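Here's a solo chain for you in structure tokens, the form predicted on its own.
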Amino acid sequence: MMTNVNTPATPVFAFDAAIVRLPSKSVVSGLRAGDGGDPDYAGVRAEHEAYVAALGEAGVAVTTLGVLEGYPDAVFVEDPALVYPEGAILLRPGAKSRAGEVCEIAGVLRDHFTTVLELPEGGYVEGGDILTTPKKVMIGLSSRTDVAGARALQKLLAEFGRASEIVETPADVLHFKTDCSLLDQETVLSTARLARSDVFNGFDVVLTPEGEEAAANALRVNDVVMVGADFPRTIELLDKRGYTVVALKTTQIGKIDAGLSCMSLRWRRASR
């Protein structure tokens, strides 16, 4: 299921701007699949805090939104949106308590983009199943994003002149990109279990190392990716091959599903 349009030229980890949004007192009450305790407030205030730094440090202009109590998952502001040079696309979480971010953020990105579309009914989405690379947009199914939603991200994305794929979540994971990211043009770091699905034929793919699975949800921006620091091996591994890593701690927000790339919508201003 490919839409076949021309890709940008311009690497797809070079960003300029950001949006973050502060994190709520209720986040500790947020959406998780298993049961390993809830987060520590201060904790994710604390991670939050070191993650929007190091967006800066990377040469990223970031706009920070206020909480929203009503949405403990709001913090997450990749899921409910995204973002290219070319314009934004509100989508449809598929998490129904997770709905209403969407009008929270639609103002927000009208102010940033002339060009703000939006996925029709029918369908879900959250971009948390969403990675871009060089040669297409990959739209993993997940519980959080059906066909219907895909299909129909896959049109918008073509009126950005964007080719898109339909690929496969593994069973039990949460969205896509909880077992993938992209290094660089033509690498991937990902888990044995998506690895195995062949959904990365053509990209050099790196894996994580056994027990270092949620290692997978790295975030390259500019010259440095992002990883978490519980991650040593993974770590050392990226080091080894010659990127400029970033340790960031992820300990609180891991404990609600949560990994870097969630945190912030990312795109680099058109004008630029």
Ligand code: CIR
Given for the second form:
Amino acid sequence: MMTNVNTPATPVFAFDAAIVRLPSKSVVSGLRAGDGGDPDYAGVRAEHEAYVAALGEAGVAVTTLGVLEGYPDAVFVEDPALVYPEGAILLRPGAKSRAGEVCEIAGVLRDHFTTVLELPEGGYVEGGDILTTPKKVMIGLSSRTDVAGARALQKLLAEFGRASEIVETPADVLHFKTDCSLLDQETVLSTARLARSDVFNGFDVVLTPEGEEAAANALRVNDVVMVGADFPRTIELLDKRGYTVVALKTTQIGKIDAGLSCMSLRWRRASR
Ligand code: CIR
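For comparison with the form predicted on its own, would you give the structure of this protein in the form predicted together with this ligand?
The complete assembly is shown below, putting the previous chain first.
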């Protein structure tokens, strides 16, 4: 078993490296549950560009991958893999149209990580269902992540010295992290519908204001919390609680059920 290099003194949101992928023109055909219309390609590009700049400003060295026209959702690099200082894990998306994204990202992960584990065949997991907290990795079951995949992932996480727990995602919610994010080592931002399940026992929970549920997919990176700019009440709430909020537009990616965590894989390099 590897030693977990995340000592309590190092927050799990201390990142110095990230991988992103430029959105393809085909992003307008990205998967979505609702019918709020197609996103606008130029708008997605602009949102992505501002996001990458914000990662850089937060102190992260960003590796940018090229477009993959054959995979409309490939800009959401969070889903085909998991990354930790100890190594990377290649996942298996539950969405058929996204299965090929794993091979497409494997090479760059092998360039960055000495250890790259693979989810064995037989189960599905998408990174959007994984919330990494200081004490454990939470694996949300959803339409994209099943029990077989979650159990297999638990074994791989154990090789990294990481405890994990399988939890439920509310019905009709795409991913576990669609409804929550980590604000600091003890605090999560959650929708009321997810918090109701008591999944966050032992955490301080900040609830998203009614009508701003989509703000729950925020992203803590080092000293800042990135929050969707369309959610002013959430921004005010977090600001009042003393967080340094960076507001980023997510209007276009929101049309294909995405938020701020989806567009990057983030980690802290083990050698630091
Ligand atoms: C999908 O349905 O797969 C994409 N349209 C959105 C993925 C969002 N990913 C994430 O929350 N990690």
